[in-house]
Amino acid sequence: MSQSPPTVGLVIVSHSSDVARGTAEMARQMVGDEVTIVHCGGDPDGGLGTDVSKIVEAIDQAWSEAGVAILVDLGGAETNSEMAVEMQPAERQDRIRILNAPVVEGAVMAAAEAAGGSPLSAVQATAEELMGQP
């Protein structure tokens, strides 16, 4: 038996830990196993805010050959993860990108897209379609 591709992975960061595991879980009900989806989301204390060190793991837990997307909430959100892409090696900062998509939205239909075994950039594309990106 063949072993598939590698699909995308997906990783949720928000301010809300409850929120990215309730967004995780929707995209995962909706596309099955096929999709390696992490979640992250609130400070080292417990309360409201981003973590770099949570969305370096995150990013580690998703990775896989053909890329990880990035679904953020905040601006906050967006900051660190800029700052744990950069904290990735070398090899692998231009396989992840950050997504310009509204979080639980966008998180469903780059899902969805990885699920079919499209590219990042599809991923990235399908999602951003939300904001009307080109």
Given for the second form:
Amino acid sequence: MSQSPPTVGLVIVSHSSDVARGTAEMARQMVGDEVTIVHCGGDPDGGLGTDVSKIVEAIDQAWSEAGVAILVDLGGAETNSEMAVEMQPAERQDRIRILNAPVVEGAVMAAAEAAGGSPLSAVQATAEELMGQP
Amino acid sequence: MANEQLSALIDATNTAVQEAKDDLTKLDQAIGDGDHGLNMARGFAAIEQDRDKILAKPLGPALQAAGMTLVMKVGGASGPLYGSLLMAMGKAAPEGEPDRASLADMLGAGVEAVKKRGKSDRGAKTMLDVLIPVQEALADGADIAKIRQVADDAAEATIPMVATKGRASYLGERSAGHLDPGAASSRLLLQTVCDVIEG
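Same protein, the form predicted together with its partner chain this time rather than the form predicted alone?
Time for the whole complex; same chain goes first.
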């Protein structure tokens, strides 16, 4: 039985767990099970915010040898995601990127790119192209 | 820094942050997302809960542990920012009692960590606009009264600034005229440290 090469995993981080879940759902509709998409949102008490330990867990769940792309919504989601990346083992850190792209559109584009077996750099470029549009 | 002083600092900062929770939230509702008071209150309550674990360590590792608690428990950007501040200060802490020069070095290391974490610097209407001048005053040999004054003036000086970092930057020019919540919480924490040192 031949194994297909690993695809880039996605982590969706939003201040709202509803937004994170909905975004993951939209991206999954594009790509089915070809890409591992993990979402997390909400602060440690369940209010609006983000939680470093949840993000660390999500990265673990989404981990693939091809790497992990993280989509974030606002300020603290990015800062907390950076913190979570720094807590990963050193050999993983080079293969994790926080994408500079809008969370919903970026997740859909990244998922579509990842599903085709593209490397992390291509997944990042495709999602980030959205920011370059006039 | 004696262990008793660290213990007093944990209590005093937690009390101060809990009391200021609503004020910080109001400031943050004006130009941010309104969670700063709640997030800081949750973070400092978590440090209070971890106090025995923190106080069992020497100063450097104790500050690093307190910083890690903020990172894990706060839920907003202030967690990694204040957490990085404390963690870097802890890493820069001397083995024994810190003197003024080592305190200034510790705060200097903390400020650098906040700059890096927030990708920011002076003048962006953030906590750095309080931390940087206070660190400079400390390094210049200012006494406690002077440090209090510098912290107060620096926080007030964020009012006319236009934010270029954080959530307030989405408001652009409309962020002017409001005290920055991060500058307010930094002033509060620094004033509380001064209270504890004065005893």
